[in-house]
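The form predicted alone is given below as one chain in structure tokens.
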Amino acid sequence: MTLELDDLRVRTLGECRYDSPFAEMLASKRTSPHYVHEDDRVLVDDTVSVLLGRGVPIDRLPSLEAAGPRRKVYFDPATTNVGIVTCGGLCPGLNDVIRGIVQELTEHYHVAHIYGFRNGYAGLTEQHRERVVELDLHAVRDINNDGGTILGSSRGDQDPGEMVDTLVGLGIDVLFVIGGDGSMRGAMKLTKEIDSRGLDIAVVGVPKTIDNDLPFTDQSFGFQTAFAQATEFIASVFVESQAAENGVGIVKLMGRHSGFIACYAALSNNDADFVLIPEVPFVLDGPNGVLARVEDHVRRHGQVVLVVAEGAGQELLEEEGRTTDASGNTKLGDIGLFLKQKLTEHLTAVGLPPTVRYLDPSYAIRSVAANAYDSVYCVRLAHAAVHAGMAGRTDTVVVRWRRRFVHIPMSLITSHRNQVDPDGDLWMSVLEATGQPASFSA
């Protein structure tokens, strides 16, 4: 994907004329390694080659706004009524970046309202719109400490008419969506519509994905903890294949379109002898596929433990009857099952009856609340989303880019999808760990 400097540029609704409550904060400071001025911006590439081989002025280089307070902001924050919601799936720290909304409206904007509507897209329909909660620090003392959302979540499209209507009924200025690549597209329905009707109404995106597959971001949030709960999944498995003649382990995870979070645990501890990813295609049979790799291990080794996405040898799976689900995503088949079988009925064909020990963790690693790393994540990015709605910023999203806290267009975070790249580092880290070879083939 080619970018240029103009696709990067964020909306905004028009001048900043209000102080900040920040203002007197920011006038002395100044771009630093850790600090970004707001009249700054940040670099989309960061390797020499690569810059060189844009041709362009330092001036023209693909750069970023940076997230962070204003000097100005766009809406008087004593007027201002604000609406969060959740949608998608559950990813640990969902709680920690409403509370940390909540705070940041309240502590330091004293903004008129705060309103969370229930259960996604959903509760801004007509049917549940009266469902809609008032937020304050009471409503969300302690919900860092609990996994899921308070507000509750739903997938699939709303009509984006009848939820601008309840937008508009309720006097909501900015309104913050947290979740993934389907509910920023629904937001960006949703500012199509507001555009058409001349409203002065910010959407704000703070993007979440367990699976880290979402674009022009270092890392999701939530991911960290995700990881580190399939890591003690996997230490299971691999406790029980050595316990046992044979022994197979198998864990299923999460990663429909990316292996990041089997990558990550595998690595993490270092039981896992085979890694497979969507990314990279495999086969079962022939003396390099994974049947014959498999076997080898357990014969020299006596067991063998195998981490596999969810999204993994789909290709190998019957198609036939496959079904949809709210998001419109295409139900997968299940690889792990398939590979139970067909890894159970080769060893045992072949004199070595195995014993198979199969997890699939799926929800487990999602619900739970976010760790100390996460969580400090959440709440800046938290922050930094308060700080973009409040100063106008819209069809706009905030992320974290080479590590530092950027606004970028909503159309490019569901652009495409970010992937473990077959000749990245990462992917080298995990054959280095693994000792599996790069492809399986017949």
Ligand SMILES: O=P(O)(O)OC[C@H]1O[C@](O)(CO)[C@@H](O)[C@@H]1O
Given for the second form:
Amino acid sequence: MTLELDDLRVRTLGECRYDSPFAEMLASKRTSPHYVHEDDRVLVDDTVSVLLGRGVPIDRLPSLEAAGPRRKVYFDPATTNVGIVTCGGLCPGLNDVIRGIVQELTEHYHVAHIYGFRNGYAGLTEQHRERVVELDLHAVRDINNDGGTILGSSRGDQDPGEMVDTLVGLGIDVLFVIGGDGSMRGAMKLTKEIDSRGLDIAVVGVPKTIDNDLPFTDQSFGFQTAFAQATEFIASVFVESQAAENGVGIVKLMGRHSGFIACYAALSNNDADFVLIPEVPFVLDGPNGVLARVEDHVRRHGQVVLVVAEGAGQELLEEEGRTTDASGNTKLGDIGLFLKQKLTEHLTAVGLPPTVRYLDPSYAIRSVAANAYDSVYCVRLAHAAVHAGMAGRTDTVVVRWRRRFVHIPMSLITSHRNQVDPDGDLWMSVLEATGQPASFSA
Ligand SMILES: Nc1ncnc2c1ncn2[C@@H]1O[C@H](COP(=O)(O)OP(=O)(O)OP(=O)(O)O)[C@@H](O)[C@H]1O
Ligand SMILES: O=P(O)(O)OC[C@H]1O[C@](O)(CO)[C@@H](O)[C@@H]1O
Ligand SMILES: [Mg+2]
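What's the form predicted in complex with the named molecule like, now that we've got the form predicted alone?
Next comes the full complex, and the chain you just saw is listed first.
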């Protein structure tokens, strides 16, 4: 993707004229290895060859605005009303982000009102307007101990006009959207509607995806918790497969288009012998296909463990009758059950009748509370989002990029998918750890 500096500038509603509660704390701060000044920018690229290849002066290199508190803010905190909505699939840490936003707005900015919309964008429609809840410190006190989201979530289409009417009705100045790619597309439609009506409402996104499939972010919040949960299931099938004759353990993990959860979970305890992900196509048959390779492994070791991302090998499954969910996401075929059946048939046919242990942890890896690492990450993202919104940034997403918190235009987060690069070092680590072939070609 070609990136120009101007593509990376975030929108702002106007000049920041109100004193920020952080003004004094910021007065003497300068950029350091641990802090980026609000007037400084963070480079997108981090290798000498790419930077040289850009062929532009340093101040024209693609760079991102630093996140964090400003000395002045756009909205007058005392009269500011805020809305929060969580959309799409669950992800560990949603409650931590909600809590962080409410605490920051209450304890530091002392804003007028914070409203939570129930069940995703549906909560902003006319039908559900009366379900809006007012959020305060009491309402969010210990919600971080629970998985899910106290606001609820949903998929499905809503009318931006109706949603903006709700924002106007409540006098919302800043809306925080915590969600994935679909949610950010929805947020951009809201901004477009807000603009067309000439309204002064900021929309700030906090990207959420356990699949880690959003670009321009080191790793999305909740991802670490999710893959840590997944490792437990791999460990279980490993133990089971070791105890059985011709033991075959298969774990299917979430990851529609990106196999990050499968790769990290597999690397974590290093029990997996094969990792199959959407980014690396494979064939079943032939001397170099998955069936023959698994057979060979069982012959040599008496057992085998496969970790498969749900989006892997979709090209091998019947596409007939494939449907979409309420948000238009394609429903995938079940590659886990398909592999279970094919491996059972093949190993039986070659005289190695297997004992197959198949686990599909599914929602169990994403419905849990965030671990300590993710909780820290969530609260820092929440703070960054609040500062961005109060400073009038709109159509903007807060992310951590190369360990710095930064702002990016919302359109970039939906511009492409973050995927495991088959030529990158993560996949190389998986190949090194599993010993599986680099490709399963016919
Ligand atoms: N193309 C789109 N245009 C406008 N709004 C959209 C679009 N796609 C999704 N949305 C809105 O965003 C909400 C969430 O979208 P979706 O169900 O795709 O989840 P997501 O945010 O992508 O999260 P995830 O995929 O990680 O679960 C939907 O309920 C819908 O209101
Ligand atoms: O919640 P649903 O609609 O069952 O969707 C499940 C999907 O959501 C995700 O968890 C992404 O949020 C995918 O990994 C998974 O395929
Ligand atoms: Mg999505």
